[in-house]
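Just the one chain here, laid out as structure tokens, in the form predicted alone.
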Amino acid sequence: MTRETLELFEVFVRPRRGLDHKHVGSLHAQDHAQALEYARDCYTRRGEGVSIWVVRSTDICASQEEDVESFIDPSEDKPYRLATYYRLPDPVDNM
């Protein structure tokens, strides 16, 4: 088996439960069976992790930096999104 009739995953690791998955590496592999596997072995070694994703790097879509503007809708026409939009009632003092 060669490194070209491999699939490349993206490995997420999550530490502690209640945490988030974090991206820790990339790693070759026939199937998601063996990227698991692999990962294991290579990102969890000394008990680093209580669960392990492992995606297709094909199968991620993302935004590019470049398109941010016209992607991302500034939020300046929405002062609702903001806690400073909204009128405390005068017994809520501090929050």
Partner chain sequence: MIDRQDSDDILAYAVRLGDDALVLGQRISEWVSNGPFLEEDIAYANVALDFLGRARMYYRYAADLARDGRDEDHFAYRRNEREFTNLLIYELPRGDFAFSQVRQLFVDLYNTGFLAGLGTSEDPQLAAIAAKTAKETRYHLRRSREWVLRLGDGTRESHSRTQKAVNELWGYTHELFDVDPLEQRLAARGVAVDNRMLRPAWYQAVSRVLDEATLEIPGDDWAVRGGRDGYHTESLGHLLTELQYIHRCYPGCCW
Given for the second form:
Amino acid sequence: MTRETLELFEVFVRPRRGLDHKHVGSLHAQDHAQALEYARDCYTRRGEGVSIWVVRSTDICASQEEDVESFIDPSEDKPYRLATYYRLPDPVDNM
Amino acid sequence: MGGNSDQAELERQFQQRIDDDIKIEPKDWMPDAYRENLIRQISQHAHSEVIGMQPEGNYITRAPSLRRKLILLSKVQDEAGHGLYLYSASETLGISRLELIEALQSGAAKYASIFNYPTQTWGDVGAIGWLVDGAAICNQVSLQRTSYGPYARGMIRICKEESFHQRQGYEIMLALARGSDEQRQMAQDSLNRFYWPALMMFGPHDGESAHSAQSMRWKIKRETNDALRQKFIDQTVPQIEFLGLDHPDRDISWNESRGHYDHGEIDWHEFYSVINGNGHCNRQRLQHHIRAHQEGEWVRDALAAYQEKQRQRDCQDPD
Amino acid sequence: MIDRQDSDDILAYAVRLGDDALVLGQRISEWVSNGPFLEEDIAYANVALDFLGRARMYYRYAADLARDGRDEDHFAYRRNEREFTNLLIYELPRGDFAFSQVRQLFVDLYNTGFLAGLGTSEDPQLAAIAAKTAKETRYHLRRSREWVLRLGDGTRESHSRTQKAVNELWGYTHELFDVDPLEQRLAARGVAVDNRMLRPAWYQAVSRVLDEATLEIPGDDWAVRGGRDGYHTESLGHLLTELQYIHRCYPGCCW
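What would the structure be for the form predicted in complex with the partner chain, rather than the form predicted alone?
Okay, now the whole complex, with that chain kicking things off.
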């Protein structure tokens, strides 16, 4: 009888020009057009954004928790990729 | 054997993360009981927001001024939004909204019992905003630090939006308290009826709360029922005084050594009686939700059918 | 120069536009917690807020012109069925979801033309209200248009409910394009919109949507009129009873 007919969408909002879109939550809708409208009504009631993305939740491909060791951890031993790795002489205080 | 010790090791690592204040995210391993406990708490919270639309919604069409009507409508709309954020957080745990709604409608899932009380007067709309939202905010502020990431983020968003809810309620009370004799009586009457049920919203005393200890260990809850209740009692005393209304608790008195107000005992018999179905609106609230959901079924079916037709049209005509 | 007669006319005009917005805002707000799913509850409440906000803007302007102590709440809460001058289509009970969305489509399309016209009014206040609210209406129309398409071309049940709504509402659309002596006077001075001019574009736009939604346009064999003269359906009295109950119970109180 009752069944889930609507799909789950993830909502991303750009709070201001110049900033990245940020994930803010999800909602149910029939398709992209409707999801975009509901995102506007559900997630920007207080003028929280200047641009909205919606993506079908099932279309998101995510890294897996069990992959963390091979996927994420290896970058941890490359401190030379971070600015804090390099000590500048005091007279040169900003770079 | 190996399986058991693996399990034990995972649980140890999990608890270690919690103890180190590292947030748990949807894809992380978590004990089944943690997941179930979270689903129970978050969905109960979501259902409370959604059912909570009804008692205040009861006054949208009757609000006594246009300004009040707009404020109340925005507030009730926010409750729907907060229900949505919390359903979203629940769905990250692998349960669908439909399952959650079915659990609500069958009575398997609970919502805050405060919404089983009727709103009889306009003063009740003020008292709910001030006291019920006030009590809810005490709880929600502490939940911004809850261990599950999506729940904590939802709470942060909700707290930010809810700051106006309590204020608008207090403003309604203030207008009544400064108004005619009849309005003042209305305010006192609403305060009398909603004060004690608001205290009950924090749940049973810590010793008698079924899920409390484990929830604290997992940092699903961050402060105990009694600690939060005390905070609410303390902050409410001066607010009542400012309104010039009588405090409904005759035993309220400042305790210098504790640094808190001592208060009278809550009527737990009433609390359990209302939870167990004897409130004025228990049946009405669920029936309303079921009716709206059933009446909406043909609309949801139409959406699905339309989309299917669109899909077929796209297939026939790829341009 | 705006003389006394103009000022009274503009006041009456602002009040009737306020009545339109208030009565529809009240009807839409009845959907809160009754929508087909949570997202729609939130979205439709936004539309209700827009109409109620619109009512306040028109009433406040009327209060400014009246300068006799009447305020926005006086116009909303202290007038009776015979004094309300909203068009009848706004007051009809909300019906099922199809009925509400078809009404919404009809009035959103009407308001698209109407507000564009009012935006060029010689009266700067009315023009400013129109400029603000026209943006809202663009969004309302986007929603109502899509709903009518989805419901009309959805299931057999949704199609028949939507066609029934079109048939039941059609006779109330003619009044949207009437112009009474007051509006003629104001239109001649460039203050009011001459609604007669709006019908062709409205009819064309409605036909396009209904056609795409596989719905039929009914015949023009009946038309109900009278809203601007305070000659209403019975439903308005009940709407006002609910709307005004508390306010009238405690006369002279602040809230």
